[in-house]
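Only one chain is included here, represented as structure tokens and corresponding to the form predicted alone.
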Amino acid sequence: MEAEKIIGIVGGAGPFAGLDLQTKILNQTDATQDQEHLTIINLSQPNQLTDRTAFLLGETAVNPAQAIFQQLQLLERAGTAVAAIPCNTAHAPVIFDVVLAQLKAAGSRLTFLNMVYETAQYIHQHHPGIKRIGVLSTTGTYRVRIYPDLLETIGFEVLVPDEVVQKTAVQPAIYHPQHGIKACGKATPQSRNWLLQSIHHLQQQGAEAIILGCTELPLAITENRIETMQVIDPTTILARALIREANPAKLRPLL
């Protein structure tokens, strides 16, 4: 019988999102006592990780890929065999592909999961009737079209907020220094209101589902459905993918 694999989390991008992923791994694991849960190493070094959106928008020249790679090396040396970073923006090719190339060059045996790919496959398999998908994300993810570029290749129509809604509602819900989820670690009434406005904006365009394409967003939007729309949480999808890779026998049935 193959040994159970240790799960690694690059948990500082951002720290609350890292904790959310770990919690969702626990929630999605078929276990009735402490000893039956999987081994997880959550490495949170946020001070080493350049803000991913700032890099993609040209506000800093420091690519966070190097720090992500270094933290993955630490996780691998600690015994992890499968790992992920709960940050959608870090999956921009100019970041994620660099990390993959560095792992390959270093001879790493680590399986580094791609959250955006896992999310696309999940929708394709479990919601085949959905055709028009809205995406809420950081402005970095928005600018480089991380979700549209992948989802459109497998037949989905992707809807995103217009520039005004992105600037005045979605991005502040994540980054606002008083009301944003990154600053508070949870939803505030203002951040949730911004996001609900944005979801309604996409629904008016015809969205049948909404991807919470920033890992802070599931901290504010916890519903599985909003009105007629399916809510897609990539963090939960990533949690299930990590369990699948570590020990598929411990993956709870999908509700």
Given for the second form:
Number of protein chains: 2
Amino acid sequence: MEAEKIIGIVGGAGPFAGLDLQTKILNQTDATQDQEHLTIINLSQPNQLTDRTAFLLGETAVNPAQAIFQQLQLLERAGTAVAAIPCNTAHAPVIFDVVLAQLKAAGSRLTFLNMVYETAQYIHQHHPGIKRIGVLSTTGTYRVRIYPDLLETIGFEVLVPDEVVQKTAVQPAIYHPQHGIKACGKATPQSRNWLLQSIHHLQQQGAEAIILGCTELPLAITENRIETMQVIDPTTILARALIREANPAKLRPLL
Amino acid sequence: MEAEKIIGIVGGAGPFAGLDLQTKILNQTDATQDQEHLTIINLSQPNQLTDRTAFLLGETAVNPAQAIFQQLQLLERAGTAVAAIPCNTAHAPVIFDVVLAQLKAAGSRLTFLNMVYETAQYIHQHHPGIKRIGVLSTTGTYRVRIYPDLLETIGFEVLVPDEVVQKTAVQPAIYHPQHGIKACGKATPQSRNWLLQSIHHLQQQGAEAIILGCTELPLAITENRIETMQVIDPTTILARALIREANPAKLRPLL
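Output the form predicted together with a further copy of the same chain next; the form predicted alone has already been displayed.
What follows is the whole complex; the chain from before opens it.
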């Protein structure tokens, strides 16, 4: 049997999303006692990870790719063989592809999973009937069309909120300094209401499924279905992909 | 200003307790955006950490001290300056003192906090009126009297469950293969009922406060008070102690 691989999490983007990924890895692992769980190194170093959305919107020139690369190197030196970053915005090609290039140049042997690609594959396999997919995300992910560009290539129709809903409901649900999920470290009634409004808005456009395309969103929206729509949580999909790479025998069956 | 220290967690004992400590560090940190949070490395490597209770009960000869020491060394090499293990049972002197001796012999500069000592200090400072303290724990911690030995030295009267309650309620709440917190990764109605029975049993003996002396217990008992009793959560106290050591300016005021 091949040895179990050590899982690494670039867990500071944001820190509560890092915890949520680690929780989901534990929940998706077939284990009934402590010792059966996989080895996970969660490096939560948020002060080095400049805001991904701010970079994509041109508000800062500092590409967070450099910090992500350095954190992956630290994880690899500590024994990690497969890693991921639970931040959709960090999957913008201008960030993610730079990290991949740096890893390659450094001779890294790390498998660095792509959450957006894993999510697209998952929908393709497990929900083949779904064609029209709504995506909620930060304004950074929204502007650079991370999910639409990938999903449209493989035949999905992608719906996103209009500019007003994005600015007044989705982005504040994540970033509002009093009511936002990042500031509070959890869902607030206000952040959940903003998101439910946005989901309703996408349903009216015909969405059959909703991708929670920012890793803070599953902290506020925990349902598998809302009305007629399937809710897709990329963090859970990423957790399952990490277990599959580390030791597929320990992956719990899908409920 | 002194540089902020990196916090290390020996997070696999058990993995859900490791997550709980990390969550509590985030919740006790004064931060409104990702970048203000402290750096935390959570090393969850449970397959190396043989069961602490089994060692104390003589069911295995393998002292988990060696694995704890190795994991602390890995954390120190990765940059950690202050670390802890959120497992009360690992604080039995036959385990914890061995780890301290190994760190010293290896020339480690790590500050390795003692959760049981921090808890005793906290009660002394913040609840000076309390004299009679009930303690719930694994049977390992119970047998070697980790809390009684420390708390009685500094003048507290310590109450523990009788043998029957320990065997039929407290230990199964933690370890039962179907209903226990370790197996389920969260509280179950059955595990919570067992614990509430045990707390009631200690109250009848005159307890004014209850220490949740196993890091799985705060997953099931989240109240600050039960009836007339103060509930003491060593995981929250340890989280605050780690922040105090890493950067005291970021410690949230006590509620």
